[in-house]
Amino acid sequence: MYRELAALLRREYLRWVRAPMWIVAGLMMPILYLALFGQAFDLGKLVPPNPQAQAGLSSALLGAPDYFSYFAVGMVGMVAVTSSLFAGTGVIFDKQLGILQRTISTPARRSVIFASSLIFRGFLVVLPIFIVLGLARLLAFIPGFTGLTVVENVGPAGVLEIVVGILAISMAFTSLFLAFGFLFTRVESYFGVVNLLNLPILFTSNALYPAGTSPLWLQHITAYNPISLAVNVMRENFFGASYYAYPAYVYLGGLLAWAAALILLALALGSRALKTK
């Protein structure tokens, strides 16, 4: 079984490196977000300078010391579900060109074929978000530039929360999607699924806005979306709990059966297409 793994993950990497585009464009996108439209858009700027509306704009933003600070965390939300969303074109390019079905062919078993996918494009999901996260820090010590404010002194178990909440997101959204890539023998069918699912559920999370200017009814959409829940962990860490009303790892609790949900899903998806095939 592990040599199995070992080969078919190998097999990902390979076509990884030797598509260096892939990677480039892969990581522009959070990049971009953050170096234009993170410091072109500052909520705190449309706000009077006095103390009542300052503690207002504190209180919408979760303690955020900036709307940067709040969008540079929300940014993790935003690039688990843009980035997950071509784990499954690999897939049926795979099969568009007869490697799956030789693939099955061999003796490796199935749940490893969909493992090994799963696990090298959950790294490609993890690997531009912690980039982001260290670019945002990274702009707060550039002269003219806005960035990350931590605001509080995070220990070894909000380190630990962050790191559980920002796999739990990846792997759920990972999993999802590449067993539609399983199910789906055309891309155009696949992005039309997923596009369909990947809208509602960032702008019905806080990501990128406080939650707070939403009607009542989207207010407790937002507070059970899988995305909020994982920014919630992380800024609760980041800039205190003074604005939360669970701590951080009750939110991590949701996240995980969240993540727990949709990946065991995943594999009812993903089994079932391959004992099609």
Second form
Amino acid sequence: MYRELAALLRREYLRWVRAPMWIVAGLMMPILYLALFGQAFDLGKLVPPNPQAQAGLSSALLGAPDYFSYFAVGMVGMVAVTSSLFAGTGVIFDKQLGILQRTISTPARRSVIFASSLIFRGFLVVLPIFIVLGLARLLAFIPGFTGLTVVENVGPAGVLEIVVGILAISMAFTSLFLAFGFLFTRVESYFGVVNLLNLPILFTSNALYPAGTSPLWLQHITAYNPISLAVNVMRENFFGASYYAYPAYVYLGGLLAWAAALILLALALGSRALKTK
Amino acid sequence: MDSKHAIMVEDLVKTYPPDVHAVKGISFQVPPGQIFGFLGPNGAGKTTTVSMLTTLLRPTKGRAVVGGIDVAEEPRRVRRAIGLVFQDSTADGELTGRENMEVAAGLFGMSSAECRGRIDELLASMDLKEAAGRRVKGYSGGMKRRLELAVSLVHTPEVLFLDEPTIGLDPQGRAGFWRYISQMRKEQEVTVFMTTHYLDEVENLADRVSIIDHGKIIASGSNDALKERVGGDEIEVRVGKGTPVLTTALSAVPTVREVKREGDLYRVKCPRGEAVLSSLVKACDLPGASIEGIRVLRPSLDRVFLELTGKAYREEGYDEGRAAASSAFHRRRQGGG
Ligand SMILES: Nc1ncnc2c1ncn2[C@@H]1O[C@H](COP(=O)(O)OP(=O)(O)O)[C@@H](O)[C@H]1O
Ligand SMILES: [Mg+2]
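Let's see the other form, the form predicted in complex with the partner chain, since the form predicted alone is already up.
What follows is the whole complex; the chain from before opens it.
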């Protein structure tokens, strides 16, 4: 089982490293967002410098010391969606090229074939997330740049919550889009649905701007959006709990439920696609 | 009882929902070590049959036992025992030939130490040693086919399935591919189930042949028996001037069954063309009957069909170009939808 998994992961890896533009584009995108959008757009500058207005800003940013810190965490949610958009394309190409037929004609277990896609595609999401977080934090130490400023003391439990949260949000979106990869046989159909989904998912979250300004019905959606949940887990650990109704682990629980549900969805469509007809 | 056959098929049926009756109850056996040729035109049900025997498709009815294992009961054990060359290429173009083989070996649970020697050996015998480190997308059609063969053999299968392995290759590439099959058979004991729509391919290689049309086996037997059924070879003899005397002389040659004269052209039917060539030439040793041309025509699929079904082969004028087009069509069909 281990050898089968290793063989499949190696194939995915080799395909990946042989498309350098793909890697560069995939990693550059979040870095560009951080460097351009994050640096250029400072909500704080729009607010008058009197203490009352500043307190209002701090509350709108849910305790984050500046908009960039708020935004950098939100980038994690954004990167989770944008990097997983392609998660299902590998399966579709494998179907079209007959590679999937070859794979399922071997004694390798279906669960291993499924797991290899999920693991590798998940890795392609987790990787840029950590790069973005690391880079944002790094910028805080470089003069002339605004970086991610962490206000709270994040203990081991907090670090664990954050890492599990990142893995969960990555798995959630990887599974969602992988599921569509198993469902469709044409890239056109796949991207039709993926494009329909990705912006609403992103913009009904509190990743990029505070939710407080939106209408109530939208705020309800936002509260359950998996990106919001992931972002809450991180912001609460980084910037303090005073603006949150629940402790971070509650949001993490919700996020894990999303991840589990979406993995099950992918598993259902995956086993259907890998099954003998 | 099953173990004395490498493949045993009983009343196998496949109906694609809702009502495409692709395979309508076929039965046959293949003894171990033999090459079994499965011949039929496009859409006859060859790929469907191969897919059922290789556990990729669930039979609607009937039973199939491969390598002594029932395909419906223990599909994973069957997969371990078989190799499969698909009608369409399945190699990953972004990977090198060797990497494709390593991935395949890994999928059969082989360790890299275990498979290294085997991979080297197969790459060498398929003449892919030099190309092994290059990405497959740059391979020629023939090289890709040979790689498919090497990949399908990496775990030393008991039974090898070849589904129209030469489709899309030029005649030279086809002949080359079959040379590698013969070579491979010398190196290892393996039962081969091959499908094709080229009669000459089964003629030169297969121990036994079944012809399938519209999902039914319409004839089975050894090569000779099949050729016998369609009247064997036809020899065209063109002479300077045809005469009734020559017709009589040609008819008198042993094993000749029938002679038809069309002016200066004689069509001679007999079971084995080569065997009577020299006698035919001698028979033409008559005044004015100098031979201007002579050629042996193998029984064509068309003629087999005509004989067995009373209708012409469904794809008249089938040629290489069509073969390539149909291969592309299959690829699209599998990918699309
Ligand atoms: N997935 C499928 N669904 C419905 N019909 C199919 C499918 N695959 C093949 N067929 C039909 O079944 C018949 C046999 O096809 P196939 O086994 O591919 O023939 P061959 O390999 O001899 O060309 C054809 O009529 C074909 O159109
Ligand atoms: Mg076919």
